[in-house]
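As a starting point, one isolated chain is supplied in structure tokens, in the form predicted on its own.
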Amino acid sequence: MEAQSREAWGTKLGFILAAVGSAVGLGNMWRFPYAVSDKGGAAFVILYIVMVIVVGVPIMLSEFAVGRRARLSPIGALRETGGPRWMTLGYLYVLTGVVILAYYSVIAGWAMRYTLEALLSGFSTEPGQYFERSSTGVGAALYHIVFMGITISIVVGGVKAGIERVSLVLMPVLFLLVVGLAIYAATLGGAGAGYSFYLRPRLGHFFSASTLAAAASQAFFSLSLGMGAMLTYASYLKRDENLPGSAAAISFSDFGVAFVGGLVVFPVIFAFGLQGEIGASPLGALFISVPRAFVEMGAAGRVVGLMFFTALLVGALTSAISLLEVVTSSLIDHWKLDRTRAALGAGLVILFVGLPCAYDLNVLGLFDAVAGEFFLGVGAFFLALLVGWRAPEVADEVRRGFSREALIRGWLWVVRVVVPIILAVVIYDRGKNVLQTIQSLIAGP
């Protein structure tokens, strides 16, 4: 009965763009440039590509198969696939979506504020001080509230009339903005140094467990894996959709935006001699160094900056929609609420959970370390065990619309063996990072 009355995507393109929108977001232009600068330049980029292929695509395909087979949100889908005990993993997915969106919305609020600043008055000539003033406090909380309000209103509209309709408009806009910015960045004097930093491997980092874990973690965060977003979106799919083709298209579209984002950020920063600032923090490159470069550009910087932060805001919104949909869909399926009450209730809870992040960056950092890195690895690890060992019959769902049996068998063995090993390394490394974050928070300044 649930499957018969379930909402569905109107078109294949709508699903692809919505799923790409879930994947493409702040992770592409916020975390990715910082991770590249911190973990070995092109060495990290290469490892990231490897992690997308070896871990990202197999886990995305697993989420697609589980979601479409059960035609339920995470809690119900995992119960149907593995039995009642696996509902715990579904609850973890919902919790992860709540925590990530709680702090993600605060950062998206910053992007909204910078977009309006570029449009109305231009960027501050003291971007470091401006960021200190604007990143916390009442102003940050208000932008967080506005952003959550927009996200809630779209999810209330439903899968076809809300999420799909918005994705069909916003994703082409995002692609055009990012490509246009990359073309402009290529014209800047000194851009070559940025390309060199970005594309020249530092070979020592290839053999670092920390770099490997960071690349895998970035792949999960950027692709919206390990939190049930792709599982939920797949539950609205038609039975004849080619799941491997969709997973590949979404994964590489996401990587393409992240890669082109680097072709924007690094040439801009190096062209104005600001490269010493990009390793200071994950937020430094995006909200301090890049705006400083826009100020150095003069009048053109205001236009370029408006395009940049508009792209950032669009990506943040499409990702936030998918995070809220995970929680909303779970409330609809598991607790039998109607969509309006489910979206509004979930959105308000997330809004209040995120308020501490709007007043304290240390809390935001803790939320990111716990949910944005550690929980994602744990969620993906147990999904791999479920699909690979507990319920391999899920592979029958992948066979619908896809006839290459050798590739399906290869995917299943990668999920069984390779993915859990890599994810075990990631969980260990990210777990240490969580403990360090907690210790730093307890120790204080």
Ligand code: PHE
Given for the second form:
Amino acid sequence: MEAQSREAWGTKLGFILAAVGSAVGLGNMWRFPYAVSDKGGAAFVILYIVMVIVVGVPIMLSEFAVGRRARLSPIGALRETGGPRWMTLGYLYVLTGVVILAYYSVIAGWAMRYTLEALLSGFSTEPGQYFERSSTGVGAALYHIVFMGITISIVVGGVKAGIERVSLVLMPVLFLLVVGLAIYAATLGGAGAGYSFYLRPRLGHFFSASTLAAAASQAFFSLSLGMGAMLTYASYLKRDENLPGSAAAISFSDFGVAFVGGLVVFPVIFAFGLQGEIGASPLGALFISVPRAFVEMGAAGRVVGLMFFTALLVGALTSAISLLEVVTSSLIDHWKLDRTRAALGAGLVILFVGLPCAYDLNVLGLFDAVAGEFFLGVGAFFLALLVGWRAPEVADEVRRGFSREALIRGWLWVVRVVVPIILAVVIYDRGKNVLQTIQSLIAGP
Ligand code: PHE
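Can you now output the form predicted together with phenylalanine? The one shown was the form predicted on its own.
Entire complex below, previous chain first.
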């Protein structure tokens, strides 16, 4: 019914870049380097690649197939695919979108503040104190509000005139910035120690369940999986594209940006001997030790820092757009609002839900643990059950535009067996982490 009036992408490249825009964001340049340094460097990088291939690409393909087949946003698409009971999963997706964007926008607000700082006055020479002062409070709340305002205004513009147009411009800019930064980082004396930490595996970290869970949940977060963002974007596709090819290209691009991001962050931090600081403050690592290195660089640091935070901000914006689009499109399809009201209403609710994060980093950390890790794992787990067991006819959607039957069968098998097993470990481990986070919140510092 909606099929006729439904919005659609203008070009295939538009869809790919919008999906890459959703994937590439804070997850690549803020969370990935932190996860790498926390979980033992290069060993984690290898495990991460395995998780992207084994669970990331298959789940992305599942979301694409379900979304394009139903041509509806998550709640309706899951009902069409699995029956009315599966709408619950759609509601979880919408809730996840609300909670992730609520804190994501606060961090994006920091990136915006640092970008302006680089442009107007240069970075503070006391980045630790500066972060402490600026990451919470009225200033943080105001940047969060401005960032939400920009996000809302793009989503109001619609799929083609808003999201696609912005992605076509911003994504190439982001690629150029990140590659330029990596080339610059290679010229720093002392960069070698950073490369060695990042790229030379030390065994021993490899096989723990919690490292595996961390790698898998980093993959979901970074690839925007488990909450219907890719499902929603695929629902705006016309029927002829090659879905496996797109899933592979998007996942590879996302990994590429995270990997090259590491080629920026690690040499920069190690060149100035700041590696000890990463572990001290997970949330702030990127906003403290990286700017400190920029200060040490002198005049060049301001330009390099401007490039770095602009890239971070651009990545965050195109990701935030996709988070808001999940909620907005659900309001349009399911609650029959027009786009302007839907985007504004959803955006305002998210803005308010995010305010506590702008005042208390513990709340921000809790939101991330609950929605950014646990809910994404749960969301992807049930999607795998749906596609693998309840509605394997979804595979017919993959067959449109792709004819390698053996690969399709292999994908279905992975979704049916391998993905649920790995995700069960993720849900258990990340669920435990949520409980610990809550306990330590109650117990106080
Ligand atoms: N993938 C985005 C990032 O890496 C975050 C995101 C998660 C976006 C889930 C949409 C959905 O920053």
